[in-house]
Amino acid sequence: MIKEGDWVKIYFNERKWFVVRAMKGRELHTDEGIINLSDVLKAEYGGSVRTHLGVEALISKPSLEDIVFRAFRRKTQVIYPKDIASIIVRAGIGPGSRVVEAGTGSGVLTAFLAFYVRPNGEVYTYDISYGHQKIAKKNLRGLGLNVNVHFIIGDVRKTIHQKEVDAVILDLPDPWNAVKNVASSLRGGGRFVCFLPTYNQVEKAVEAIREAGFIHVESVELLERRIKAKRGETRPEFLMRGHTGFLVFSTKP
């Protein structure tokens, strides 16, 4: 059964679905009608609920991606799943990993890092903005992922307090100014990842990373295109999520 405070996905169709918390006395207003969320508490995942107009919606259990990208409050640009997945895999992040991240932003990448380092790993997330971290804290608290995250108001270009960490991930406009601090923070074999929007930034970052002695330096761009799958009409979609940013990966010897 669905309990009060649980996250639920209210699904009308592929283009129209919502992620909310099931709470007594609250309502979800849609163009298909109003759903009383108290009614959701009487259902089960896989069941359904009707709006006040009689339109049926399915109830399913949302994924972490669903919640983060549909329900998080956002005040900054975010890193998309295609890039997050590559960061997690290429940086070798898993249970027990110790990871430094900057900047926190709205906490989207932070949430995925916290999810994958559980149960005994640690995420140290830096941002120079108190306002950003306040939003991120609230977002992660709603998922119960704030327990192993340390929110730090600070500038990694000036100092990184943690040592012997497994990975450092920077979403900053000038990561080359933090390379020396990153090198002193990482353990041997630790991974360094930069997320950057332009070619000029990639070039400058890669030069600084190589000069600092990092190895396996690689720059990539990931593109994602959906496929319209329908009998007799299967083809790539006309619209796609193209450039979101470049990823620079490297390893401390």
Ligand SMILES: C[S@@+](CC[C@H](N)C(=O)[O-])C[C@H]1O[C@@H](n2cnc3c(N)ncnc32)[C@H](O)[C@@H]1O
Contents of the next structure:
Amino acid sequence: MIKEGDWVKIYFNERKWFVVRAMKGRELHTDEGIINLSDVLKAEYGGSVRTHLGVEALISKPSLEDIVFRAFRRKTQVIYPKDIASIIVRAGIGPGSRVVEAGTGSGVLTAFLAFYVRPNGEVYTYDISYGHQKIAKKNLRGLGLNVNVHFIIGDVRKTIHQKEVDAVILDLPDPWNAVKNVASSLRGGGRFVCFLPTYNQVEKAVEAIREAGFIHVESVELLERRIKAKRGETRPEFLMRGHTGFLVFSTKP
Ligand SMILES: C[S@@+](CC[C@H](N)C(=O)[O-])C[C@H]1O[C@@H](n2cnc3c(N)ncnc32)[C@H](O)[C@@H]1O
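I would like to compare: after the form predicted on its own, may I see the structure of the form predicted in complex with this ligand?
Full complex below, order starting with the chain above.
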């Protein structure tokens, strides 16, 4: 059953769907008409509701990706799912991992880290901006994912307090200035990941990472191409997100 405050996906079609919280007395205004969100509380996942114009919408349970990318307030650039997936897998993040991250930004990567380290891992997220962290905190609270996240206002170029952590992930303009702190925060075998939008940043970061003695230094770009799948017409979509950023992976020996 859907309870007051639960996240729901209201789905008209592949291009038109919304992620909202089921709340008595609230409405969702769409170009298919208005949905009274009290009606959602009477429905079940897999069921449906109708707008005041009689258009049917399916009710389904949203994924973490749906909620984060449709409902999070964003004040910064964020990391996208294809890059997040690779970070999680290649940094070896799982239940019990202790992870340092900077900057928090809008908390998009933080939310996924918090989700995967549960139930007993910890995420220590640093940002120099109080305003950005305030938004990120509110975003994570809305998902109940703030429990094992430590929000720290601080500059990782100056200090990283945590020791023996399993992974450090930096999404900030000049990670090369934080490499020494990263090295002393990681345990042996710990993973270091940088997310960087430009080639110049990749070069500078890789030089600093190699100089600091990290091993398995690898820089990658991940491209995701959507396919229009229709009998007799299946082909790549004409438009794609051409660039998000590059990922630099390395390991402390
Ligand atoms: C692009 S945003 C991060 C977005 C985040 N990864 C997400 O997915 O929502 C970059 C953030 O890094 C923060 N930042 C920049 N330099 C920093 C530093 N030296 N230490 C900590 N945070 C820093 C900025 O304030 C900004 O919020």
